[in-house]
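What follows is a single chain, given as structure tokens, in the form predicted alone.
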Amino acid sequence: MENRKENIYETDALVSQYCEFQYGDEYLGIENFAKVCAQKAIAYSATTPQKRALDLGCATGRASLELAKVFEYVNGVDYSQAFINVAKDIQKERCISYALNSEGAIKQCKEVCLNALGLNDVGEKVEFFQGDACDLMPLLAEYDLIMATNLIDRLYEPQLFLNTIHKRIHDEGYLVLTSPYTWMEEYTAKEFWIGGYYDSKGDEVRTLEGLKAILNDNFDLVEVEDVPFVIRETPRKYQYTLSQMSVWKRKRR
């Protein structure tokens, strides 16, 4: 790759572990997370028209990528500029080379390529975009699939993102969530999370309730199962966790 000497991310820590979470190597016996979502969001709506999806908090956009093996027309939409500088670099030159953290200061530098992975030839059916998912472009529209991956509990206010996402979204097209609920403060106020807190009674509110409250009026609830992904932080580090998948279906109108 001629420009590989140019690469801004090899000394961006976080934007290289999810080059390696969404094109490196497996990790612990667990599939590649972004494959698996992109592979199950495409069998749920296969008996719906598959002609064009958004991939929202794509990351790296390897879910994009793969959605666009089915779709006819993929956006991924990403908060993070350098995400999204990855994403629109490996579509274009087809490989990206990264520093992996390995011990202390040493590295680990890899290169990962799109022909290795069934994806050299569907990244002209993609456009990536720099984004806010509460405050989306209104080009952004009309779709028959939506993906939001690990997406609503990092949201500044998820219940604005999902009182509208119904608006861009075909009749009978499917919503598909991810994420692991982990609400932090630092990412959504108290006041928005949409579950993980004990209301007025004392009473437990868990997200999938909380969703269902906010959803059930433009959606059906199809399937509830969990989807477990690995981060590697260096070789003997790695984040293993669970997230639940809500898949929702858009009601007639």
Given for the second form:
There are 2 protein chains.
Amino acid sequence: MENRKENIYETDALVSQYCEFQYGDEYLGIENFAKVCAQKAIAYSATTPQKRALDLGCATGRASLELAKVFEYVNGVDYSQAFINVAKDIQKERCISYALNSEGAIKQCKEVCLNALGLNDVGEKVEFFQGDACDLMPLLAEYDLIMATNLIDRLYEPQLFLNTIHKRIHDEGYLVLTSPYTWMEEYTAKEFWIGGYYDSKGDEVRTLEGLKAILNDNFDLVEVEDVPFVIRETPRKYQYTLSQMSVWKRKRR
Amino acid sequence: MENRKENIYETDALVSQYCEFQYGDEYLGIENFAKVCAQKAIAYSATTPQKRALDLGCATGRASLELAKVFEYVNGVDYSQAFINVAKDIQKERCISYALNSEGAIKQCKEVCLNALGLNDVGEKVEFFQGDACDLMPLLAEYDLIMATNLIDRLYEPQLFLNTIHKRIHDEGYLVLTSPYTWMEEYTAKEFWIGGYYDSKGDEVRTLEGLKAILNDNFDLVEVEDVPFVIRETPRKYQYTLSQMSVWKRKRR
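Can I have the other form now, the form predicted together with another copy of the chain, not the form predicted alone?
What follows is the entire complex, opening with the chain shown before.
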């Protein structure tokens, strides 16, 4: 196990937090979010081909691996190279070690392995890349499913993603979005918010309405449901979030 | 109701968040924390006089008012003048209006009133002051109970509070602390952390052990229990925290 020591990301608290979020224990009785989202996306797209999938904003890659249980080929893409490095390490080493926050500066070492998660044989079907959802590489196309979990309210200009994403999805393929719609000016200038504001008449514009306005030309809205997730900050502090999943089916051209 | 418009603290998101935390709805099935802590402190101190109580770090004052259901006189003290202003307004007007976060920049107006909380007649027994727990006014003394909820890990030098607090409590009176021990250098320089670090031998020092080392000369540790609380950030985002309550009884001089 000595050679795994180089994989301990204890200097990056956020990376460790996401390792636990995507590969670690479940808290407050809430199921693993990446796994649940992948399972839902697989179920929604079950009546269409399930060859190529893209997991946009994949973080440390758990949902990409889950999609690869069914899909023949999966891309996982994240803006953060640090996250992609972890995803690639897990894919290669099949285990990852990280330092979990305990009280104050006290850390607790933890190792998780793909075989314990039923994911030992899927890694070779996945390719991870660093990439920008607002400026995607042309090769990221021809998908049957694109999933983007908790992504749109962290993009600098989500319209750049939403206005063009239909070009990368096959006819009758699926786009699965989740977001708690936590719009913040630190991430997205207010002029680019999809919703969560008052229009010039003073009426509320909700994000789901904003998504419909953008996506309706090329997609049918198939389903909307809430999916909770929990992120552990310390043994005594958790973020509990209710993300809204919206499922969109690509219209025939 | 027109005259209450001046009490809408919609410019200060944290104040609104605390109004909801202390006077608003309960979320994720977790009971109101200020009320629960006050009830526990009242129960622990039931066999001793219940004349004078101090609620240190009282925020918008809910626990101070709850203590005043039983205690004859209560002081609520907070470092934040904005919080104390709200506490005094509620005490005077018996209602408070605030703007709750909805999606993005969308707000939802809310009013809460003391009579609906069973607190209509206790306000006159409470005095609120702005004050610094690390440098308390001399007049804050002669208490039967001092309660400090979620305070110690937000003080710049918690020892200044802990080393001297016994002087303000009657013999056999109670000190009730709660904290999730979320030590952060933004609030407390690491040299002043009570626990949550490794000592020079590399051994873990936990905060409860640090508290015992400081308080043992003047207090007996009576009880330790976990008390959860939930803070609502948006309709879709919550902080779930497990605070540790430690109950200390002042030794006879």
